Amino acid sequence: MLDASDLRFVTALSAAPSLAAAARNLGVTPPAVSQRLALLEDRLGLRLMDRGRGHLRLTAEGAYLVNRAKDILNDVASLADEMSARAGRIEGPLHVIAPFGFGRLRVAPVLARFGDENPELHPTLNLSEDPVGAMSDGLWDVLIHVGRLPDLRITQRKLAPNRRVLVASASYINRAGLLQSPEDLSTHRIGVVRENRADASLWPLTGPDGIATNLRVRPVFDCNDGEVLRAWALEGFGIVERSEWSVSADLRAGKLVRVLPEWSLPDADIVALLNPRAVRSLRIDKFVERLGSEISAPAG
């Protein structure tokens, strides 16, 4: 009476706000979706969806079917993954979410190499300025995050340590002068990255005596992409806060210099979050293991 294609169909319908949206997601026409839904309802003798003014709403019977369908499809996927793991195969979809800069420069190359080595793998990378917010749609397996996290009660694996540092170009420091204390920042040009809905102008600094202070800075330039901010610092625009992974090569090459090196910012370790609703599989475990081993090595 029902097969796996029917279960995938009703699950796709339940996730769409309208028949037209469902048709786009399924790659068919709205009349085709409407006809298939009607035939399925006739076959079951039950009404599964209310269609009011273009919107879809599950009936009680439809909601029951969708919930059971998700469980069954997850069980089938889990069984397929278990058999692939037993055979040592890395295959299937792998959905990864990562921040713009770190995702583009460090995650994407590793994912590409991992996919090239495993031709049956189908990777998807979603870059977002708010990776934690992007978790809400549920369509992900691994989320890479840089920085402090709320208590998400999700399995997290630390991939690499990462400090945050204040940096500027040598040309800017030569022009604007050395800083002796955090209070000196008020007389300098400051740039901040605005991402993850964080308060970018509040810098928590800890001095060499271990005493912490929250310093409010007044930015004169900002961007939602940290790598753009790094490039501006290299051009001599001013002082910025950046992750160690982003500027370590520039510091070694002398293109950037540490500002207030005796003062520290909170660490921003690189972690992988594993979707509790995703089927745990060999491809997820092996990718996270591979990513951790590669990003632990300094870039550049």
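Positions refer to the first chain, counted from 1. Whichever C-alpha set is largest while still superposing within 1.5 Å between the two forms counts as the rigid core. Model, not experiment: these values are computed from the prediction. Compared with the form predicted together with the DNA:
- Once both forms are fitted on their rigid core, the CA atom of V259 lies less than 2 Å apart between these two forms.
- Once the rigid core is used as the reference frame, the Cα position of A16 differs between these two forms by 2 Å or more.
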Given for the second form:
Protein chains: 2
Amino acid sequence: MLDASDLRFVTALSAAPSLAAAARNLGVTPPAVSQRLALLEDRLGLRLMDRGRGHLRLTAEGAYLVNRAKDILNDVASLADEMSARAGRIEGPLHVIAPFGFGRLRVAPVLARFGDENPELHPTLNLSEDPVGAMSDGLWDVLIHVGRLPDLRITQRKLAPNRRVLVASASYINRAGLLQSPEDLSTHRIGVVRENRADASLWPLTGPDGIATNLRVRPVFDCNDGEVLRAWALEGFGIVERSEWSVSADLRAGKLVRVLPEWSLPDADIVALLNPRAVRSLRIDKFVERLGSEISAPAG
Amino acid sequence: MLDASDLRFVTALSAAPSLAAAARNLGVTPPAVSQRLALLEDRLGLRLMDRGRGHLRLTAEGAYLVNRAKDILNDVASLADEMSARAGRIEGPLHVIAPFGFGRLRVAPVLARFGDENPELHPTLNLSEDPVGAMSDGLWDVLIHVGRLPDLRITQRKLAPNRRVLVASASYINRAGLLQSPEDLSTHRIGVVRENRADASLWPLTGPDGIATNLRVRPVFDCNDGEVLRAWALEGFGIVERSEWSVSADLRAGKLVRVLPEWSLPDADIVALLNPRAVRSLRIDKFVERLGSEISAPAG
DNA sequence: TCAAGCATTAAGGCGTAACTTAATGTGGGC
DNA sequence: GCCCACATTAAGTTACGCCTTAATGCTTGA
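Other form of same protein, the form predicted together with the DNA, not the form predicted alone:
Expanding to the full complex; the earlier chain stays at the top.
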């Protein structure tokens, strides 16, 4: 009678605005969808979807079936994951969210290698200016973030420590002059990363005497991709705050210099958040473990 | 990955003592089962069953899978039933338990007609000397019984009223003599139905003055099929207690006569018990409804 | 030791579910 | 009216899941 493939079929249909769109999503032709739905409706003796007036609408019976189908399919997936975990197999979908810069440069390579080693794994990487916002957009298993996120009820597992530093190119400093104290920043060109709708212009600095002060800066350039900001700093656009992982090679190469090196900013640990609503599965655990070990390793 | 047919397969295996027995139950050859199980184990990367030492045993992983599979398959069946009910379709398995005599003569014909009218219905009729015991043997949806069952927490829906009477053939009475009171029974040949391990030798009689007395009889012949007992009464073996439905035609035809007609026995209503653990479905409701209406109709 | 039952492997077969292509009709927007 | 997107029908194709048969080996009980 009803089979899991039927249930998957109707849930796929219910997520599309039309049968044709569903066919495209499923990678088949419209008659395949049209005929299969008709066969299923015939077997059940029920109309599941109304196709009139250019819109695909679920009937009451169709909606009921889809709701129940989702629960059952979740159970089936959960069972498949459990069996997979018991076998130590790493397979299935893995949805990762990460910020633009760190995501592209540090998460993506690890994910690619991890996926290469586990061909049955289906990774999805969502790079976002607003990783926290992306969380509420639907499907995610792991969110990787630079710096702990405040006011979240989700456990944030530290993958690696990470310091934040102020840097600029040597040419910019030669041109604009050395800084002696944070107050000097007000006369400089400042660039910030636009991320998570956070207030990027408030820099909590701690001096060599251990006294903390919140400095309000006025950014003259910003971008939602941290690596673009680094490139701009290299171009001599001004002073930027970056994570150490981002600029360590540049500092060593002398392309960038520390600004106010005796002042420090709060650490911004690399953290992983696990979706409490997602099924805990081996692939998630193994990926996070792998990412942590690769990020903690000395940068190449 | 995992599909409902896989889940059905492993649950069928888990219910059998060997792969060969499971094959027989499924109506296929042993290699079909052996190969399919091997393929599933290969896909999962897990050993599900140990075949050693002449016994089929579930591994821990296999047991876990089967337990989860049962839950999921119940959900799927429940959903299928719900969709079926919404469409007003009568289909799927229907497991009925009934006593030998009543089951064969009154339940089976109705069930056969009901099944004829609904080709997608798969009826199973289990006639048992011990209907209550059969309940605990596994799979049942409806139990039909003559007389209410005591000490059961299951709702017993009355399908039809039914009186119990003492009868014997005219030739037996001519030979053995008329009875004037219940005490006369002690000098007569008594036959009883052996059913449900009940004490069939205790007859709770109520006299014309309304006073009840429990009479202990000593049966000299018994059978677990009530209709055999009727036949024996017709043969002149002795006095039997029967339900009215069983002997009404014989009484009208004069083949049997009432014994102590001014005394009565408690009614033994025809009742239907629904398995509270079974999914409530349209086919069960419709069958019980049909059975009730056919049993209540004047006997043909 | 022998027979019976069971499990497995290799090779082959077949039915059907899941498509495809081609054609047609409908509805909406311009 | 034309075009586009969508839905449906008819007919054909094919891959694969689910077997089968034949053969072999193992275990157990008499």
